[in-house]
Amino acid sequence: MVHTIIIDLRRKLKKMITMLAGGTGSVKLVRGISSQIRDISVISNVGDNYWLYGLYICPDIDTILYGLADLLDTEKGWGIKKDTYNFLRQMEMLGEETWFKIGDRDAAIHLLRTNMLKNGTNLSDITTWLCQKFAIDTKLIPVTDNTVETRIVTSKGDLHLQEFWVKHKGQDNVEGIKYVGADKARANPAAVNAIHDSKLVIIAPGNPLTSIGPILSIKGIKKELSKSKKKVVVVSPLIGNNSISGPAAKYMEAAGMEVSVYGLAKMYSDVASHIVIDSSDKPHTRKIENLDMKVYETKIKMKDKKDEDALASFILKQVHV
């Protein structure tokens, strides 16, 4: 009887997909995989929590918290569709700033976020929480339950992300990232078992260095990558020399990478051994073949549901790990 549970135990571990997500484009691939299969993670970066009202808001979980139970407004790609805001335009009545735009609903999960963290519950046990009252299923697990910041450094100083690209909408020049708190972490156990126990680890295909960057930070995340980087596979969020969406190609030129495939296969050639890109980098697959990486070509920007779904299906097909 034991050993009947053991091996169906091994069976169901094989079968489980883990992603590594942040930001607007990974929601997609996210909706996307969780489409098809049933028994995935979702490890999601922290760096651009943000204390905002005496709120703590945290972007990117909620994006994917949204995103799976449909809250999502697809439109801005980040927010609940259809929100009000009476809170903010109360705010700005009496003279505050209102630049971060929170809806009335979206208030209510920072409000309820706050309050539990402040009676000590962890972020970790806060969003497996909102999981299940939204009826997910999806494991979505934060990469760390410390504080780690995601700063970005300009000539006029460093500013949280939130503040640089949200507020300053991104108008000064970057001269580098930090990503301060990391080198202290504690990786989250449950997202450094998922990888290990997981058939195919997929990252999203979200800003290398503001969405992906401040996971891969946290060491024991990025150690327990390299160690299953046979079962690792990176998604493009660039084409040609251009990012799909946000700044993306911005921060990789201030970092002094490439800005292309390659670059990107260049930064995650110690995490992953699998690369998906759009059929029309195809002229850079040789190259990045030389870093050891099998390299996918399909089309992968998604402007729709369909879209999503057709890339999801294809690495879940293609990707052999």
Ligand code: FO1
Second form
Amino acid sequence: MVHTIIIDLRRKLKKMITMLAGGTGSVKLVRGISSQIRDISVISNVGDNYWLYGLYICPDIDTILYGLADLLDTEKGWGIKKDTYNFLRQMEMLGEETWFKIGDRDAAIHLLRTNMLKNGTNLSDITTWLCQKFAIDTKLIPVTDNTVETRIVTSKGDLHLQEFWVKHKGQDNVEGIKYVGADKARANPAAVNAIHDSKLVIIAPGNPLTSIGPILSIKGIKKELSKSKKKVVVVSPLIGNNSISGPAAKYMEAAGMEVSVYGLAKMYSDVASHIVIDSSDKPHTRKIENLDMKVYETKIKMKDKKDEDALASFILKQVHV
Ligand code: FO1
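To complete the pair, please output the form predicted in complex with this ligand; the form predicted alone was given just before.
Every component of the complex follows; first up is the chain already shown.
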């Protein structure tokens, strides 16, 4: 009797929600959920972090940071709105390549982060400090403090994700994707605990191979998610055979996956048991259910804040784990 009461109490205490996020697709749902739930943790991808001009740039961490602080340039999906580019213009004048558009205010974050790293602070503590500076309650957790680099294998050799996508405009033929360093990376203990302690884990609608894939490539995270599979829901970033934004379809094809919500469900079926898909993808529902996943159909495209809130409400009300 006493034992049952204690278990019930523990269940009630497990109110937290954890999200796995990376890239411009994820931040919209992170904002939607965080506007309705106070206690959330966001585990961020680090695979697209990039060194440039001696600065350490963490695009996915910053996109979530700016998104939650209402500073994000939502037109581009990255960077700070109304930022200026004097620093970059000066770099150009000095003969540097300027294909990666770092704004002036954005540069201040990279500069301080780099200095703190050089002084021995780890990425997790720097990120927590940045959250405090931007007055963000959400716990933003880099998936690891070690280096994991997403590299795109092309017919001309392999390139860092930023070089493939931004410098070369995603033109080269993709033959595969590598997560260099993932085998040795230690999962951030705060990320593992967040998954363990949450009542619901949401895999945000990010690119499955370059935003979420690097997170899952870290053994400790994959193991904890597999154990927690019953409370994990994945939100599709695809409608039909196309990604809502970015090159997800191209990468899925290169990885030999079927470019559809079924292909996506198959990829996630060992770490998630619920999936939210677009209503227009209903014809795939039966097949996905055969993977032992519960399917929820709704409008998943988020064009504005109203859509972000609507999808978040749908998940919080309809997904019963
Ligand atoms: N994406 C671009 O397409 N062009 C850019 O010049 C660019 C600059 C940039 C600067 C800072 C930052 O945090 C992100 C930036 N991004 C840019 C976005 C980034 O390449 C990707 O969208 C993410 O890495 C994917 O998650």
